[in-house]
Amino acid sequence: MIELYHAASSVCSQKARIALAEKGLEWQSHMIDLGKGDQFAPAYLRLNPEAVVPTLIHDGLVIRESSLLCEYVDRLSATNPLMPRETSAEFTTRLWLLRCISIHEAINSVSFATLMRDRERAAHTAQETEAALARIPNPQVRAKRRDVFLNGPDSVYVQGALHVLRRQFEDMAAPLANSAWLTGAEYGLADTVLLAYVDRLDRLGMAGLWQKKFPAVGTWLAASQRRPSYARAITAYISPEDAAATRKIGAAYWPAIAALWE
C-alpha cells in the first residue's frame, strides 16, 4: 500500500500526484493542513522531522524529499516509465531533479511574499505569525520566511528567485525549441517535477515571466495542463474561488515582480 501525506495546493505534493496519476497507481490520502498546523503535530513530525510535505510511506519505506519520491514512485510500476533510457537524457533528468531544490526555494519565495503573505496578513495578528514561525524547526527557513513577510517582493530572497527562474526558463526553452518535451519526444520524469512549480507561477497571474523571452515554455505549460494528470493531481485540489483569489493577489503584486524581472 502507497501512503501518501500531501497538502491540496503544495507546490512538492501537487508533484507527488502528478507521477501517481502519471504511473496509474493506488494510493490511500492523508491530507495535513498547513493552515492549521497539521504539519507540527507529534504523529507526523516522527514521519518529517521538518514538518513538510509530501511524506510518502511504502512498505515501510518513508520517502520525504518530493523529487526522489517522484523517481521512486517512477520505480514502483514498469507503466509509462517516467525516467528516459538515453544516457543522455536520463542524466538531464537526474540534473533537473537535483535543481528542483533551489528551484523549490525560488517559487517558495516568490509565494511566500505574494500569496501566503497577503492571507498570513489577513488572517492573523502579528504577534500570532510570530508564534507561528517559532514553531518551523530549521532556524534558516524561519528567517527567510519571516524576511519575506516582512519585506514583499522587496526581499533579497525575491530577488535571489528570480535568478533562478531566469536560468530555469532559459534552460527548459533550448530543449523545447526542437521537441515536444524537455527531455525528447515522450513526456517524461523532467517534465513531472517542473510542472508544479511553472504551475503555480502561472496561477498567480506571473506567466509575463515567459511570455516574452521563452514563449516555448508557455507551449510546453499548456501541454502539461492537458494531460490527465493534471486535472487529477492539481486541478481537482483548487477550487474555482480559490484558484480566482489566487490570481487576483498575484496581480497586485506582479507589477513590482515584473519590474524586477526586467
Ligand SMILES: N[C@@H](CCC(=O)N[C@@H](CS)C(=O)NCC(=O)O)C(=O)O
The other form holds:
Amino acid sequence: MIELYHAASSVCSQKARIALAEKGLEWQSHMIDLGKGDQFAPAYLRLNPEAVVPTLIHDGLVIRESSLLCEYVDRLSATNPLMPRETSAEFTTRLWLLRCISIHEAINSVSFATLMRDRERAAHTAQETEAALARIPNPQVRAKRRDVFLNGPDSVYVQGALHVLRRQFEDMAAPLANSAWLTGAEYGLADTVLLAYVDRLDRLGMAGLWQKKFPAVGTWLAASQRRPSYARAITAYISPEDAAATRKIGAAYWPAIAALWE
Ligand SMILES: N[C@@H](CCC(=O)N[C@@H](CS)C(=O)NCC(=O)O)C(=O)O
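Provide the structure of the form predicted in complex with this ligand, given the form predicted on its own shown above.
In what comes next, the whole complex appears, and the chain from above leads the way.
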C-alpha cells in the first residue's frame, strides 16, 4: 500500500500527487494541516524529523524529499514510464531532480515573502508568529522565514530566489524551443517535478517572470495544466475562493517583484 502524508496547497505535495496521478496509482491520503502545526506532532516527526511534507510510505519504506519520492513512484508501475531511457535525457532529468532543492527554496522564498506573509499577518500577532517560528527544527530555515516575513520582497532571499528562477527559466526555455516537453517529444519526470513550482508563480499572478523573455515556459505550463493529472493533483485541492485570494495578494506584490526582475 502507498500512503502519502501531504498538505493541500504545498508545492512539494502537489508534485507528489502529480506523479501518483500520472502513474495512475491508488494511494491512501493522510492530510497534514501545516497552518495548524500537524507537522510537529511527535508521530509525524518520527517519519519526517524536519517537520515538512510530503512523506511517502510504501511497504514499510519511508521516502522523504519530493523529487526522490516522484522517482520512486515512477518505479512502482510500468504504466506511463516517466524517467527517460536514453542516457542524455535521463541525466538531464537527474540534474532537474537535484535542482529542485534550490528551486523549492526559491518558490518558498517568493511565497513566504508575499502570500504567506500577508496571511500570517492577518491571522496572528507578532508573538504568535514568533512562537510558530520557534517550532521549526532547523535554525537556518527559521531565520529565513523570519527574514522574509519581516522584509517581504526586499529580503535577500527573494533576490536569491530570482537568481535561481532566471536560471531555471533559461534552462527550460532552451529545450522547449525544439520539443514539447523538457526532455523531448514525450512527457517525462522533469516535467512532472517542475510543474507545481511554475504553477505556484502563475497562481500568484507572476507569469510576467516568463511571458516576455521565456514564452516557451508559458506554453509548457499551459500544456501541463491541460493534463488530467493537474486537475486531480492541484486544482482539486484548491477552492476557487482560495485561488482568487492568492491571485489578489500576489498581484499586490507583483510590482515589487517585477522591479527586481528587470
Ligand atoms: N526539499 C523538500 C522540501 C519540503 C518542504 O519544505 N515542504 C514544505 C511544503 S512545500 C513544508 O512542509 N513546510 C513546512 C512548513 O511550512 O511549516 C522536498 O522537496 O520534499
